[in-house]
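The chain below stands alone, shown as structure tokens; this is the form predicted on its own.
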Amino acid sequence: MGFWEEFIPLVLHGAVNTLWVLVISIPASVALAIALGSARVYGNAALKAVATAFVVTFRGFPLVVTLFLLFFGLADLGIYLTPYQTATLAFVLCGGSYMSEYVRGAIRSIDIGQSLAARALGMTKFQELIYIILPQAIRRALPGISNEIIYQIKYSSLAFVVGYEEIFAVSKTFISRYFMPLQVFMVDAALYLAMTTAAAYGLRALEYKLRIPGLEMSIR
């Protein structure tokens, strides 16, 4: 069997494994970001402190360090995660922490008059957040969140450090066996470009669908 006949099926299998991580970690990251951003603005003092400490911690850790802590560090405590679980959890923790800053900023950008009007109507703080603030804030935060999602797709290549068989892990194996780095990395680049381009167009379409005509600049 030649190089290409062996490499292409395996690297495509690695791409599928990459997608399996992303299909869980991206929605979970967004959900975590909304929860953290909301807690830092609307939570009580204790909740704000916990959410802030969480964000500062996982924004401060390099992703590789987070992967190692979850995979090797937790094992010392008797908690054993598979490579897939480790990669997914690490991407959620880091991605959610970064995205939460966009959510927090978007919530802060909503005019305070809307908050006062909601309270004048007898809404609770939670109802105000869910029905008035978040629908607007998510629209404003979406471009920043989209950027982090693109980064998350590219950072998925770091999952190889804990033994997960994604695109880069397969490629490293073939480079060590055949020493054809240019060919291998060109295929990798094409796969990542395809995934990021598809995500960018999808997110752009979502941003267009969620726009409120007359309340924001037109999308060109």
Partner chain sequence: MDPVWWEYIPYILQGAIWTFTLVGGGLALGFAIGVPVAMGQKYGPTWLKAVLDVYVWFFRGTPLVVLLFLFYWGIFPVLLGIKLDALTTSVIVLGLRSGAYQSQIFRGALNSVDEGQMLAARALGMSKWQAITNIILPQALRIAIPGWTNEYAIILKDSAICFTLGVVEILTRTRYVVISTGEALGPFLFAGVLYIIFTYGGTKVFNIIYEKYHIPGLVGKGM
The other form holds:
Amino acid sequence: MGFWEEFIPLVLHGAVNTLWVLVISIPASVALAIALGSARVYGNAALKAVATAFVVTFRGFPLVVTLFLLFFGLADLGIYLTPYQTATLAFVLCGGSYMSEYVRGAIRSIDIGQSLAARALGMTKFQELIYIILPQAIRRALPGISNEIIYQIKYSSLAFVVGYEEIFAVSKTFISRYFMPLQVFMVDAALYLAMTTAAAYGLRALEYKLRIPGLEMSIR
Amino acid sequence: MDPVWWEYIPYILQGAIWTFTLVGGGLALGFAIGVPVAMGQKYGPTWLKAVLDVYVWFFRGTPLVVLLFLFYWGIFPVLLGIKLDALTTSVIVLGLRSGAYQSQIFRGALNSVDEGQMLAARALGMSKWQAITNIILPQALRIAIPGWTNEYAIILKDSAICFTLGVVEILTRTRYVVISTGEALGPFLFAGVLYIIFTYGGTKVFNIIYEKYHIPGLVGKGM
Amino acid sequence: MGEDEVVLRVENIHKKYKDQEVLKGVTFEVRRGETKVIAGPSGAGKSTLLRCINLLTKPDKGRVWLEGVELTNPKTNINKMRQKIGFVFQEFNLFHHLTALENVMIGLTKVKKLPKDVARKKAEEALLTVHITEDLWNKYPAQLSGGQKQRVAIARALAMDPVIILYDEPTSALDPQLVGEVLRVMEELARKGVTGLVVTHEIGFALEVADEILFMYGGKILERGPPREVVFNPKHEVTKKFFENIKRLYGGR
Ligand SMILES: Nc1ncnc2c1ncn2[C@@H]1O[C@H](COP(=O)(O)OP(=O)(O)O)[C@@H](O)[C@H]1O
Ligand SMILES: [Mg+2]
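Let's compare: the form predicted on its own is above, so bring in the form predicted together with its partner chain.
Every chain and every other molecule in the complex is listed next, the one we just looked at coming first.
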């Protein structure tokens, strides 16, 4: 078998593994971001402090460090995560923290009248958050969240550091067999470019679909 | 008995020299690339815009680790026939990639300098080039400082990825310590906290620069 | 439940912001079916007073009762009570992400927990009452004119079957040509016996439907009485000045 016949199926297998992490980690990141962002604006003092410390930590740690900590550091404590679990969890902690900044900013940018009107109707603070504030804030945060999703697609390549068999991991191993780094890593680049470009278009379409007629909402 | 990890703290801290070489080199090269790219994208001819768009798209859409390996093993030795060490390659790759990001920061800043500034400069008899360098750029560069602060934080954390080429920066050294002491939690937490400190310290410096140079009342639109 | 029943009682309300005394002891009552107008110069504390009634702002001192339930009692479930107090804001505050119909429905479905179809029917009725026709039901706030927005906001309050509706300068943010449509709706509601407490400078409205005008000045009710009395024959010089200025500003309206 030649180089291409061997490499293409292998790298596609890696791509499937990459996607398998992302389909879980991206929605979970967004959910975590909404929870953290909401807690930092609507929570009581304790909740605010905890959420803020969480965000400062996982925005501050380089993603590779978080991956190493979850995989090797937790093992010191007797907690053993698989490479797949490690990668997924690390992406959620990191991505959720970054995205939460956009959610927080968006919540704070919603004019106070929306909150007053909700409370005047008899809504509880929680109902106000769920039915009035978040639907608007999430739309506003979407461009920022989209950016972070695209980052996450690219940074998924770091899962190789804990031995997860994604695109880059299989490529790195493969060049020790066929030393054709230019071809191998250009194929990788092409795959990531395809994923990031597709995601960018998809997310743009989503933003367009969710836009509120007549209202200019995005804060880029 | 294995040595304890904290005895290696000075060794890890020395990695900061390499980390900041990567960050400083990457940011500086990125600046040298980003500003002309932004100007080309805004004021250049159509063909140039197209070329620059492809550059930005490629470097923004490809993971850093893939770029590092592509350049270290592929483009420099195979395509160009030059052998560069890991540190030089890392600085160049960080710079090329940061240039793509910084061009977007500066393009946003250029766009937010109001059209009237150009018109007023031209009305004074300045050429387009004079107007750009004397009027538009000084304002745009100031407006871009917050974006640049952000870029610093990103590139600082991304410099850790250069451990994959064996640059002896903070993370590489931390991993050596982990391997030689058999302890992972302490060293990696220490490294993580170090990055947080450097992020906040650096951000402080950029904020001081911003306070010093920003023009009262002038903020970038939509930034 | 007699016609003369007091539905809202406000007693000795005080409110301070920092060391600025905004409300210095305000007391009055509103009976079922009544429309009361509050007028007074900007900064008199009118908005603060309205917000103290449904506790969007917490008064420092004083008590508020709605249908005999003390709202200012910490044991009272204020969210439950707010359902009975309609509030119409100067800036409309329609929910940007909901259509006109959804704006009116959301309080019914999420707060009153009515089934969707029941809520929808009630919302449609309320919208028709304020003359928002079917073609506008699926429009978003940003697609409506100011007058339409404010009428939807009134419908949102009305659909909750409130005991009373509080209006805070409901026409002040409107272009002059749109004021009439909103006032007309408010007048119709007043005539139908919907209890209202209205902060407004629209003398015409006050003369037409108000049972009483409360003139506020410096955080107090300076003067009160039948609309004609207060507007044309006030006891205080400030009151006189105020209404003269209003008449000049607002023309014959
Ligand atoms: N949230 C607040 N914080 C501080 N001061 C306030 C606040 N709300 C109102 N005030 C002050 O209280 C005074 C009365 O305001 P307001 O009730 O809005 O008067 P009106 O509605 O009669 O114009 C004003 O001087 C205003 O500046
Ligand atoms: Mg007011």
